[in-house]
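A single chain comes next, written as C-alpha cells; it is the form predicted alone.
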Amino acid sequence: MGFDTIIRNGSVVTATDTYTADIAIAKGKISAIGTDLPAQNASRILDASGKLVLPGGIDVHTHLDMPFGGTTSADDFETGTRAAAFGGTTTLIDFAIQYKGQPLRQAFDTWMSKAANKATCDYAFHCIVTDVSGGQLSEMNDLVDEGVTSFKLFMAYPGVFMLDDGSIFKALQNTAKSGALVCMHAENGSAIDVIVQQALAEGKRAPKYHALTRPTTAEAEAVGRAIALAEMAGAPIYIVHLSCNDALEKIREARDRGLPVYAETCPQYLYLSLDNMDAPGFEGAKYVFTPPLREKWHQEKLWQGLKHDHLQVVSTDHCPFCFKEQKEMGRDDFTKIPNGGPGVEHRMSLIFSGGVASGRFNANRFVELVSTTPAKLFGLYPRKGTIAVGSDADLVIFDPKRKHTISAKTHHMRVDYSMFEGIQVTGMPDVVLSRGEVVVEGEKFLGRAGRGEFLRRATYAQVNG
C-alpha cells in the first residue's frame, strides 16, 4: 500500500514504551509502525534521527475567545490553536459557558460557532454549568449524546459562576449515571469574597492582593469538599488547576483510598511564585489568575506530585489578556484585573525541561502527563494520546536537546507579554503533524484556519470503566 508520509529513525515515545522505529501515515492515521518500512511509495520522508517522536500534546484546559469582565481573551480559535501547534499541542479542550438561565445547548452552539472556520487543530468542549435550577440536568445528558462528556462546575465566584453544594451534588449524581466527568474549580468562594471585601475596605488594591486574598486553605478546603460530594454521589471527579501542597495532600489521601479522583496542575504553578507578584509598578497584574501564585516551596511539591502520580495531567488554563489595555482595567482595583495568563504554547517544553531534562521523571511519564492521560480521562483515547496503528497521526518530532529562551518577542500567542519571559527550556518541537498533515516545520506554520475538527468524545466511563 502507499503511504502519504514516513517518519524515519525516530525514538518513538509513548506512555509505556520507548523504541526506535519508522512510522507510516496514510489518510491521516498511523497505518504502520516498523523498521525499514518501504519508502518508494511514500510522498514524503521525514528524518527523525536523534529526535523523539511523541504523540501530539492534548491541553484539556484553555479559554479562547472568552468574554470576561468587559473584555475578551486575546487569542481566538485561530491564533490560539496555531500557538498551541508551535508548542507541539495538537488537541485543545476549551469551555462553553452557560450563563444563568441559558439552556446548555445554547452555550455549546455559541462556542461551536467561535471555533468553526478558525481552529487550525482539533478541539472539543467541556460545558461550564452555572445554573441547575431548570432542566439543565437532563440537558447535560443530551450534551453527552453530542460528545460533550465533561462539565465544569465552580465553587468560587459567587453571583457569577458559583454553585451551592446541593446543586453540585445533584450534578455529580447525574454524571455518576451518565458516565460523564465533572471538572471542579475548587476554592471556597464565599470566604474568599469576605477577605477580598475586607482588603478593598483597607485600601489594599495592588495586584499582589489578588494572591493574598485567596489563601491555600480556601483551595484545600474546597478540594476536600468536592471529593466528599463526589464520593457521596458515587462519581469520579477531576480538580482543575491545582496550585498548592495543601490541596495536593487532599488528592493524595483520596487516591490512596482508591477513589476515582484526578487533578491537573499548570506550568505557572511549577515555575512561578508569589515572588513574581512583587514586580515593580503594576507589572504584577501579568500574574493575576486563579488560583493565584503561591509561595515558592509549593513548586517542588507539585513536581513530586507529577512524578508519583498524585497529579495526573498538566494543562495550561491558557486565558490571555494583553497587559496594555486589558490588564490595565484593574489598575486601581485588583478585582477588576482580567483573570488569566498566556501559556498554551510552552506547556510541552516547560514540562519536558523541568521534568525529563532535569531528571525528575522519564520521557514516558512526560507523554502520560501531557497527552495520554488527558486523552483517557476525557474520552479521546486511543484516537488521540498514543502512537499506535489506527490512531490519528498527531505526531511531534521533538528535539530533546534544543535550548530555547521563552520571550514575548518570539512567541505566537496574540498577547503582549510572556509569563515565562527569559526562562530557558531544554527540548523543543521541530515538526508537528495534525492528522498526518505537517502544520509546523521549524518556524513555519503550514496549517490553515478551519482545518481543525470538532471531536465527539466518549464518556469517562467508556474509556476508563
Ligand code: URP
The other form holds:
Amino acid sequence: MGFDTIIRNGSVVTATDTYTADIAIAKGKISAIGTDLPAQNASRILDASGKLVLPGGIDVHTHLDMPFGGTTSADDFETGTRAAAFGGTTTLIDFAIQYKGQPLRQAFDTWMSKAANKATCDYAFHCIVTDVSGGQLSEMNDLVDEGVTSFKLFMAYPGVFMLDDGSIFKALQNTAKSGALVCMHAENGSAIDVIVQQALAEGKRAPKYHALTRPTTAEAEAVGRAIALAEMAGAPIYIVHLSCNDALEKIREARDRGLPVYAETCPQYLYLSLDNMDAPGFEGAKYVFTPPLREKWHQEKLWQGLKHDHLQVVSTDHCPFCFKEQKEMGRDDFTKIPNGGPGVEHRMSLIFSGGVASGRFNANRFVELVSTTPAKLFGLYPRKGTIAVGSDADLVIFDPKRKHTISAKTHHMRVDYSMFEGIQVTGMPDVVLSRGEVVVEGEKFLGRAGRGEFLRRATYAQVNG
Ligand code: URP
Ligand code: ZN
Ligand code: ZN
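Beyond the form predicted alone, can we have the form predicted in complex with N-(aminocarbonyl)-beta-alanine (URP)?
Below: every chain and molecule of the assembly, starting with the one above.
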C-alpha cells in the first residue's frame, strides 16, 4: 500500500499509551502504525526521533468573529484557526449565537458563512440559545440533525444572554431526550448585576472592579443550580470556563454521586490571578473576562482538579479584543470593557508545561485533557482526539524540551497584547498536520484559508451513552 507521509520514530502518545512507532498517512487518514513501515511511494518522511507525536489539539471553546458590546472579537476564522494551528490545535468548536426572537437556524447559517472560505483547520459549532419562547426547543433537535449537538446557555448577562431557570430546565429536558449536551455559563447574573450597579454608584469604575463584582460564590451557586436542574431533567451537563475552587467543589460532589457532570477550565485561571487586575493604568482591562480572575490560591486547586479528573477538559475561551481601541471602550466604566481574552495559540504549551514538564501529571493525561475527552464529549471521537488507524491524521510533532517565552511580539493571534506575556513554557509544537497536510513547520504556515471543513458531530449520548 502507498502512503502519502510517514512520521518516523516518534514517541506516540495517546490518552492511554506511550510507545515508539512510525505512523503512515494516506488520503488524510492514519493508515498504519507500526515499526519500520516501508517508505516506498511515501512522498514525505518526517523524522520525529526524540519528539512526541500527539493527536491534534481540540479547543472546544472559542469565539471568532463574535459581536460583543458594540465591537467584534479581533480574530476571524482565518487568523484564529491559523494561530490555533501554530499552537498545535487542529480542531475548534466555536459558538453560533441565537439572538432573542431569532430561529436557531439563522445563528447556524450566519456562523457557517463566517467560517466558510476562511477556516484553515476543521471546525464545528455549539449554538448559544438565548430565548426559548418560540419554536426554539424543537429547532434544537433540527440542529442536532445538522451535527450541532451542544448548546450553550447563560445564567449570567441578564437582558442579553441570560435564561431563567424554567427555560434552562426545558432546554435540559430537551437534550435529555435528544442526547445532546448543554454547556453552561454558570454565574448568578441577577445578583452580580446588583453588585455591579452598587459599585458604579460608589464611583468604582476601574477594570479591577469587573473581578471584584463577580464573587466566587456567584459562580459556585450557579454551578450548583445548574447541576440540580440537569439532575431533575435527567440530562448530562458541561460547565464552561470554571474558574475557582468553590465551583470545583460542586463538580466534585456531583461526580462523586455518579452524575454525568463535566467541567472545563482555561489556562488563564491556571496561570493568572486577581493580582493581574492591578496592572498599571488601564492595563487591568487586558484581563477582563467572565468568570473573572480569582485569588492566586485557586490556581493549584484547579491543577489538582485536572490531575484527579474533577475537571475533564482545558479549553481557552479565546475571545480576543485589542487593548487599543477595543478594551479602550471601557476606559471610564469597567462594564463597557468588552469581555474576553486571547489564548487559542498557547493552550497546548501552557498545559504541557504546567502539567507534564512541571510533574503534576503525565503526557497521557495531558492528551486526554486537550484532545481525547473534548472529542468524546462533543461527538468527534474517534475521527478526532486519538492516534488510531482510520482516524483523521491531525497530528503534532511536539518537542517536549523546547522552551519558548510567550509574547505579543511573536504570537500569531490578531491582537495587540498577550495575557501570558513573558511566561516561559517548556514544550512546543515543531510540525502540525491537519488531515495529513503539513500546515505548520516551525515558523512557516503552510495551510490556506478555506481548507478547514465543517464537522457534523455525533451526540454526547451516541459516543458516551
Ligand atoms: O468573557 C468572556 N468569557 N467572553 C466570552 C463569552 C463567554 O461568556 O464565554
Ligand atoms: Zn461564557
Ligand atoms: Zn466563552
